[in-house]
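Only one chain is shown below, in structure tokens, and it's the form predicted alone.
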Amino acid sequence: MLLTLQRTIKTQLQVAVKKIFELELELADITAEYPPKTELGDLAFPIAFEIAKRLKASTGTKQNPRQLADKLRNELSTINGVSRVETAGAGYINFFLERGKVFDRLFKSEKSLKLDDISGGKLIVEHTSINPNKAAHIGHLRNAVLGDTIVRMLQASGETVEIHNYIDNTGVQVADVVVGFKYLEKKSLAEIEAIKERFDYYCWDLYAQVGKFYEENPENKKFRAQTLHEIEHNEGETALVAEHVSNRILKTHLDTMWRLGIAYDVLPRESDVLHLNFWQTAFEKLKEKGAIYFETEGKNKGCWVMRAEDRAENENTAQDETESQYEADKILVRSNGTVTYTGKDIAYHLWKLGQLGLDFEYRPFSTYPNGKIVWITTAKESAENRKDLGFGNGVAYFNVIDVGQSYPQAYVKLGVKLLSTDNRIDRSAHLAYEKVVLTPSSAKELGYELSEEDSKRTQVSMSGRKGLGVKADDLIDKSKEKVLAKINSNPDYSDVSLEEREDISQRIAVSGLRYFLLKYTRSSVIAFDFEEALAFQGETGVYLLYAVVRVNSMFRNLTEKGKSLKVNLTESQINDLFSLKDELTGWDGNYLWAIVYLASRLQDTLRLSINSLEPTHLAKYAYDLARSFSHFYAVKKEGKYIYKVIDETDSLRYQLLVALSDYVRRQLEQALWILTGVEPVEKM
């Protein structure tokens, strides 16, 4: 509702600017701000400063923004939902809303955060995409949580979203585990299938052993090259072992992510991209479009490349084959005829957007506890395969991949744009993120022995190749264990069954973990700390969950006491209550309106988070709202809680407090669900 009102105000300002100053402004050029206090206004527009800048540029004459704001204000007509308009400060135009009318509509509105400016087609979000060679680690959790929250944000805004988890089942990492089984442990496929230990943990250790195997004798890397060749060409038992390893570990990854409420629609596999000739089709399209060139001289002689606009800046950049993202001309096909990751990625993304003219076949891979089927691609024809699922054919994509892949991802988008016929592709983006490390205290809690030097550091880094890292399930288990210990020591839970306490602990742990990974910007390196993530006070997901639990508890208490939850206030009565300042009781309508108005900005904050692809905005907003509502409970005058709903004897004030609490609860629950995927527990 408020976004619609903002748009109405912007449109009036746009018309007034054209009429008075003969200037053309786009609606996007007219920004709205929130004054620090609602007493100063509910919306502030600094448009006069933009007008003054443009007038000076065109006429050379400097004009007073305050006087320009006065002219604009006088030209504005009555807007439904706005009570008055004032000029303020050096040139702001401040709008005061009709509190009764606005709150009545907010309270009675459906629980919807849908935005008007959606894409109008399917968006594809790719995240997690863990190499299926060992257990998931804490860095993978950051990727998956970011991706899942982006999905939830987009879905809440009204977008249609398809969720991909790309499986690189033919890469070096899988090949190295196969090397470990074949050349270190000398196991057959049957022996590998018979392993009873937790398979992703087993392969975690084996992968580290293979790293040492290569370090001890670099000649051993010939086994990697041979294994890669056999996997890519689907040859013999090696290919069968790789298939078993990748599928078996993939199932553990799905189970791990499901613990955090994270699920996928489809699992595209790199082996199928290769075997279905996606690249060859994309290659011909790129050549036909003139998007790539065959180099006949220089360092890239014999390669097919996509020429970069920033060639001059980067032509002296040093790199090796594994750092090809720094090349000025991005190589898609090497001189030996092999296709680079970027080339294969372009083909895959053309399929995502329905620009390739080819499709996979699909088979069910796994079923989640809620009955949802996750599908996996296949290049093997079978009567049981599905061809009618409609995967792909998106209008734009979002890829959550670590910051180290920023350069290749830019080339993927460039290659796709050159062949795309839909300008909505411009919305596509790479969501880069930094690594996750541990604080020394958290590393010790997870069982790591630290040197005296490492113990003094602020953070401890990890290395998957060396087997040093935090397994995702260990992190979740430890978080749940710490929460459960607090619950078991709390006498308030003495009448709660062990099963219920387990469930409560799981939800609290998930809310804490997910929020912690979201509250920092994507460009921040995160030092994970248990105490900080699971704290019941402060900027945590646990605090946000507690805010929802507390207001739900209040409503249960009202019901148990026989109090009515019906609200029959008129707009006029609501307006009077929000305007009232009662010195005798301490009631302050301005204070209550400020809470409502903050709660009403969830939709606007959602839009900001989507436009910037930064969930941190939503996380910080949710914390601010939870904190403001917590303060609402605590306001006192002469030792008495002013806004204690159950003790309010005035019928009109009681109804407003019920309506306000219910509205804030709805907003908090939506924010909690988007950020953490957690349903509120009954008690904390």
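Positions refer to the first chain, counted from 1. Predicted model, so just to flag it, every value in this text is computed and none were measured. Only the largest set of C-alpha atoms that superpose within 1.5 Å between the two forms is called the rigid core. First, how it differs from the form predicted in complex with the RNA.
- Once the cores line up, the CA of Q506 ends up less than 2 angstroms apart between these two forms.
- The Cα position of E539 differs by less than 2 Å between these two forms after fitting on the rigid core.
- The rigid-core alignment places the CA of L123 less than 2 Å apart between these two forms.
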Given for the second form:
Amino acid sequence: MLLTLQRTIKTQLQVAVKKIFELELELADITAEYPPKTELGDLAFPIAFEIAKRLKASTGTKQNPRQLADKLRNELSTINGVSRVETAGAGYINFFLERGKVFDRLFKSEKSLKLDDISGGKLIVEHTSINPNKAAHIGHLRNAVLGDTIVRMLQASGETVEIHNYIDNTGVQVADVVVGFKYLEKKSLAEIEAIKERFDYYCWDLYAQVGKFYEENPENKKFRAQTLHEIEHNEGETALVAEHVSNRILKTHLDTMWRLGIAYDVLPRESDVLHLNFWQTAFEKLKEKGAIYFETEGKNKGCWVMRAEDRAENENTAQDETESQYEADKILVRSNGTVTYTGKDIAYHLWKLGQLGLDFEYRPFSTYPNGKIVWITTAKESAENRKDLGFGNGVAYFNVIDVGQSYPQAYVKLGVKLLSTDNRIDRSAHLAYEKVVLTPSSAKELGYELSEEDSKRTQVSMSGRKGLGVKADDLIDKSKEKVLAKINSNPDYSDVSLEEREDISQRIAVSGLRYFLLKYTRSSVIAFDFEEALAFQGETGVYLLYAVVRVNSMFRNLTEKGKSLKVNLTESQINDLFSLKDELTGWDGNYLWAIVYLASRLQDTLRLSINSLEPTHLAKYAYDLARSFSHFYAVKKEGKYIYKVIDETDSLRYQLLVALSDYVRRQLEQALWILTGVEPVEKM
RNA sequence: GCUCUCGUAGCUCAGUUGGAUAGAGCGUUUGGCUACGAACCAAAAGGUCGCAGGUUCGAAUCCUGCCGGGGGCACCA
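Now that you have shown the form predicted alone, what about the form predicted in complex with the RNA?
First the chain shown before, then all remaining chains and molecules of the complex.
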């Protein structure tokens, strides 16, 4: 609603600028800001500065922005929802909203954050995509939490989203664990199947041992080559072991992620991409289009490549500001005729966008506790396979992959763009994020001996090969334990069942952990610290949850005491209450309006977060709103709470406080759900 | 060597397409529960926004150079 109002104002300004100054401004050129203080207004437009600049450019004479702002203001006619317009500072045009009208509409509007400029087609978000050969660690958690939050943001905005988790079940990493079972432990498939311990943890250790095995003697890598070959050609027990390992580990990954409220629609497997010859089809299309070149000389002689200059060109025409970052051409087909990962990924992405003309078959992989089925691609022929599920066929994709893969990802996008006719694909993006690393001290805390080189560094990369890292489930367990300990020591919980305590601590832990991974921008390296990750105080997801729980508890109290929750105020009554300043009780309408107005910006913040693909904006905003409400809750004058709803005797004021609290609660709950996937607990 | 990215309070980080007095959390100091929930609130101290130039009415933000951390530049994924 406020976004609509913003657009109305912008349009008016646009018309006025054209009339007075004969300048054509795009709506996108008119920026709206929130003034630093409510006394300055609700929306600010620094448009006069922009006009002054343009006038100077065209006429050569300098103009005073403040005077330009005054002229513009006088040209504006009345706008529904705006009470007055002022010029301020060096040349801002500030709009004051009609508080009664605006709040009345906000309060009565539906609980929805739908944006009006959505894609109008399915968006495909790929995230997690962990090698299925060992337990997930916190780096993987960052990926999944980012991906899942992007999914929730897009869904909240009204988009249709399909969630993929790509499974590289034929790669080196799976092969290495198979090498471990076969050559180090000399276990048969039956013996592996009989392993009772946590399989992902078991493989975590085994994988590290294989790493040592190769390090001790590089010749041992021949076992890897042999194993890879057998997996690729689906030969004997080796292939069956690989299948068992990847499926079993995959299941543990799904379980881990489900603990954080993260689920997937479909699991496309690399083996099936290969089996169905996706690449051959993509290869022909790329050749037809002239997108790839066969090199007859130079260092890439005998390879099919994509050219770096094609990428540079393409990005320029797409107005992509990031300049071509890589000089080298990208090889898709090696001189021995085999295809690289980038090649396979282009084929997979053409399928994602329905541009390949081939399709997978599916079988159910597992069912989530809520009944949702997750499907996996399959190459085994069976009458029970499903072909009618309609996966893929998106209009754009988002891939959550660490920043290290920017180079191949850029070529994946180039490849699909060259073959695509739908320009909505431009929206597609590689959501690059930085790693989660360990500080040397936290690595030591985990019991790892660091090499001399590593201990000199400021950060230590986690490494599956070295077995160095914090396992995702360990972190979740630790966090939950900490919460549970706090609950158990609190006498308020004496009548709460053990089950319920488990559930409460689970939700608190999840909100804390997810928020921790979201409060950093994607481009910031997270130096992992247990204390910080498990913190319950200050800017945390727990605080956010607490704010919601507390306001819910307030409403429960009101109901129990038989107070009415009905709000029946006229616009002018609301207006009066938001401008009232009562010295006696301390009631300050401006202050209350500032909270409501902050709460109303959820949708705008969601849009910002989606456009920049940065959930952190939403996270910070949600925290701000929670903080602002906590403050409201506790404002005192001479030792007495000013806005204690339950004690408010004036009927009009009481109703406004109820409406305000309810509105803030609604916004907070939506933000909490998007960021953490958690529904508020009854008590905490 | 080429290139990307980061450098903001003691620590960890936000800061939207350049906008009004650079913001949070933690930590430190001080104060507040016979409670609409203290996993909270209030107050204080703490900044040459890495350094040096430049563009602009206006720069943490854009440009140039330099310094420092971390990536990338595979016929690996």
